[in-house]
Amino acid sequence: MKREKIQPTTGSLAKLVQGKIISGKSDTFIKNFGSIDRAQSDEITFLANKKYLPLLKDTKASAVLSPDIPEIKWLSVPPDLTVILVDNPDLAFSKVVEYFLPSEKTFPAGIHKKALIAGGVKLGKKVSVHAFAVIEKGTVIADGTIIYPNVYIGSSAKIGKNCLIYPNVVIREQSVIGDNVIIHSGTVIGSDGFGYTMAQGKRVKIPQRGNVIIEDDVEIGANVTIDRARFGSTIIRKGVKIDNLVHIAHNVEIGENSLLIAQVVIAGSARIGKNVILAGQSGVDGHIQIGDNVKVGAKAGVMKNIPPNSMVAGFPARPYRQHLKELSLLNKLPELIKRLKH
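The form predicted on its own, please: structure of the chain above, on its own.
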């Protein structure tokens, strides 16, 4: 994001984030940013969750970005605190952080002399390939993509525009990566799917001849593994965000804008809908279908199909309210057993 030439006052920052000042001053000078409980004078903070409302009474910050909620209008806040209403405090605060600490691609375009690039590789404009990166034959990399040190890209892979491929990433042969994709260190794209069959008393490997397709605007965390399909493609749709330490097996399809939190495991041929949230350490069995807008709780085990717009939790996963009732009854078991014995 290009840094605007503005003076960092509460008024100019409110303009930057398209916010509205409802209390306080518009000419207070802001030097930095911080969390609501640690921000100091001359710093701006944000309120993204109502549970942090009580912290506003004691914050030392000079300004706060807040959603338009009734509580903020009658809450007793420090007299020197400027309250700026915004539609999305998280997004607004990100813009403020970007203003004070603008991100920059500091790596010049071009090929490092210690990079190893095979014949037939096609590189777009302003591509940066760092030392010890290996790019095999037939690969195509579009404009503005940065390949960090020690990255391996297999033959006939395709990588789109403005991607960031961090150190020690492996992108296996025939993988397809869209535009604006970020892949963090240690991730492996296109490893063999886990497929074996029994023959003459021993496990025999089933060839995995498909590939992985990752669409635009996907971000993949560190140490993620996405297996290639047995045939066809493992597909990660537009806008999906994947946390660290996630495993996605062969022939899985993840719908647009879904979130996969740390240590999620998805078995082969599962289908995940759009805008799905899989919380940490949840697991999805093979060939399962999860509908759009589903939320799966942490450590849940999805063993059967889930219809759209559902919320499930527990192992095996079941409707969220049912899960809470069962937990409540479980907590009462010691007292029930005591009464039963009596």
Second form
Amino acid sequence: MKREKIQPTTGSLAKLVQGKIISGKSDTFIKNFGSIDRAQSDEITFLANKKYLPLLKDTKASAVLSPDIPEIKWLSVPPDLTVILVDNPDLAFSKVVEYFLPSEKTFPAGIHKKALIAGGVKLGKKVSVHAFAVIEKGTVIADGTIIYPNVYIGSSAKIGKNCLIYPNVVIREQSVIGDNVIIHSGTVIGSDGFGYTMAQGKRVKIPQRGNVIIEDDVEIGANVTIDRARFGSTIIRKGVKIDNLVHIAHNVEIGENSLLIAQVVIAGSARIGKNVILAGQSGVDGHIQIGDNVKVGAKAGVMKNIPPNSMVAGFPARPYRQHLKELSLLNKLPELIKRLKH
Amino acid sequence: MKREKIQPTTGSLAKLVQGKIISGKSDTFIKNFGSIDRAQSDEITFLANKKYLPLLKDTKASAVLSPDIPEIKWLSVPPDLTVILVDNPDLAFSKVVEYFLPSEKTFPAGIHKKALIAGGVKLGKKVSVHAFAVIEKGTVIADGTIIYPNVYIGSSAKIGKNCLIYPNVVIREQSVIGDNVIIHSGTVIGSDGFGYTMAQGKRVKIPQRGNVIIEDDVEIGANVTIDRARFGSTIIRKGVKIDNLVHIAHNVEIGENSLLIAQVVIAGSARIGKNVILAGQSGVDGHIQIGDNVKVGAKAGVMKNIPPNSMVAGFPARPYRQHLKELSLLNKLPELIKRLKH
Amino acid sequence: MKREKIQPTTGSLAKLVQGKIISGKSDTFIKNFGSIDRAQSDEITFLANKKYLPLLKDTKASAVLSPDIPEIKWLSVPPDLTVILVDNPDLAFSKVVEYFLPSEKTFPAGIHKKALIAGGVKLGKKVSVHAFAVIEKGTVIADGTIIYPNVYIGSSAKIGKNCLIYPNVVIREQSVIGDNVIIHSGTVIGSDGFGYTMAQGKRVKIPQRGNVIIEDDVEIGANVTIDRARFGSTIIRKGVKIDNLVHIAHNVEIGENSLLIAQVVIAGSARIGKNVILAGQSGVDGHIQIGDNVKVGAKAGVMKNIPPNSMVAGFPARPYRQHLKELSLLNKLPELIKRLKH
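How about the form predicted together with another copy of the chain, since we already have the form predicted on its own?
The complete assembly is shown below, putting the previous chain first.
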């Protein structure tokens, strides 16, 4: 990837992020980047959230990337602070970070001599497989994917293009993974679903013979577990982002662009819609259906189907307003009871 | 294992699962298996749960494995659907799946030349140790057990017969594991218990010198942690099944055939009885005793001993009926308060 | 480490733990150690908690390490039980355990020929790197640290003295780890923070270019995840102890000597004070500040800043007394409503 050689002045950075300078200078030299409260002189910062506006008047930074909000025009900022308006400060700042700290490919393409690749494995162009990785027979890995050390990929799996499979990931047999998928360390894809049936007073294992399908542009955090289906597939649709230590059971389907925050549990055969947000430590019971655009609060437990475009919280999960009202009444209960006794 | 060569007709499949055809034909040719809603013509499906009965009238499947319930005899099913009655449809369907998709041993018996086996390790017959697995000195592994790649087994451990130890499992020193145990990827057995004592204003580590004992027929999911005892043993009794991301602390004992669903936490020295079910994301406090046959609801937090044969829910966990009543009152509270004010 | 050769009599053990014999004999021969209820004759036990006092009258042990509490002097203990008073029975018992079961270094110092060390890695004296461990370029590891098998350490990381890095740990690039740090198996340090921004209707990954800093004397359990900062550092201060399956998000800071019990989640940019205790399965929302010496109850969800020296519980977390009162009122509600209707 060729990088345009631009001078790191406020003006050139503004150009890099397609921003507009509304106050300050365009020729201030910028050396680095930092947060509003920690950035030094000669550094650039950004305003991601209105609640940090008060910090701007004391920042030592020489430049700030700001959204186009009325407050930024009225606020009295330090006289030598260059204010650059951008559409999306998060995105703009990411470009600045990438400018100052360009990411480097860790490994050259090719198969490390200490990796173990079984016969019949097909590798695309510029695939990188590092030391002590194991790839079993019949597996196919497309162009540009990087397999870090100590990764295990079972037989007859398919991995798409430009994926990053971090150290110590396990991808079991027959898993299918799309393009541009990132899987962080310690995550296990395709372990057996949790299913037993009672026979003669004993729990007997139900064979788990399906697989896991992960579509394009999915990112999966560290130490996540996604179980294979009993038969058929556990499916993670395009653009889903999964945080650390999440558990997704057998035969679950997660709709496009949904977000699962840390330690979420989705029980077997549940179906989650598109653009759903499941906050941290929330859980969804087995066979439940959650509609598109639903938001589930932190620690909530979803025990019933949830219609699209709604927001639920608490355990068992109920409409967010009702949850708030109940909490507020619970708060008032001691006073209320005192008055009643009176 | 020799497989009887039977013709995959509805009749031969009925024979395979020891079932009885009550309607339809015994000579329909079956090519594959599927779920009630997705199975195609020439496929066999099963009815695991009464709630799926309504789906039967629209199924395209050619055969269904059904329990012997009155409804199945009265229901109007498609005329060309062969209905096979069985004692346990889950079990019967598992046999059908195994028939169409026989499981294959991934690895040949023997020690891969890239595995590392310390001196003094004793391996039984037909043990398979794959690449980059490490087995430390003094460890004993019995007949037929498979150790997948990147597994670490510490010194002086004992592993029984016919176990499956999936990739990237860690089993620390002195652990004792029975026969027919399955441990899924990323799980850690025998890490140090979490124990400190204050000395001169600092937390000082209490040595954790006990071990973990796992009895026969236990299955442990992915990324589970089971800590070794401070002294003595953390014990998982026969037939216990543990789902993904569960944490079991030092000196805990789990009784026979208990079931721990995803993300359960059992704190130090707790004792769980036989046939207990701990639903997802529930937790048990330290030193707590839970009697036999207890059911603990999802997300419940058990802070007191629980007598046998009971059912608890909520936080802190209370009898299930009381929990339901409180939830129902909480629901009615807004209306109640409105009337009171009136 | 040289060990003074002392005779294992009650007298010599009393000397070892700097204790004082207040009853019984100083010349009883002790062969082993055990818990109060399981120790046999010729064994030594300890009293860690007053609630186990009643067990003392039936113990078969020949000696007990007890704190200097009035009850121990009044209690009628078996006539042949030697009672040894100590400042801290936990600590004293740890010394006794270490005496009978001295811990052994598993590995010799040196680099195993099956480890993979990149060029430019600097290793201190008596460092041990075991088989199938991978250490990337530019990383520095100080004296006496042990790297177990299958560990991955990324580029430009720094690891201090006398650390124990257990099998299958992943430490990503640029992580900085202090002295005497213990990291248990399966833990992932420095995986990407969970951050996205919406651009043209898609979630775009925000580069995570900071690192993780772990100070001296920290212990981290098994299958924990600690994410690297977006920029700057995620910081774990001196003496923090973290239990299994905990998640710490990007840019979090945990103050000195804090304790995080199993399955805690700390969301992005939260700041936790010193000596804070977060009980099992509790969670802290993003950007929250928790003061020094705060105790957070099991399963609590902290959604607001918490002042120092306080105790909170429930979801959302509220002062502990208020939480208890609300629970008690909830218990009484059925009776109250019955009386009201009357």
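Residue numbers count along the first chain shown, from 1. Because the structure is a prediction, the values reported are computed rather than measured. Take the two forms, superpose them, and find the largest set of C-alpha atoms that agree within 1.5 Å; that set is the rigid core.
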Residue 337: Cα shift between the two forms after core superposition, Å, came to 3.5
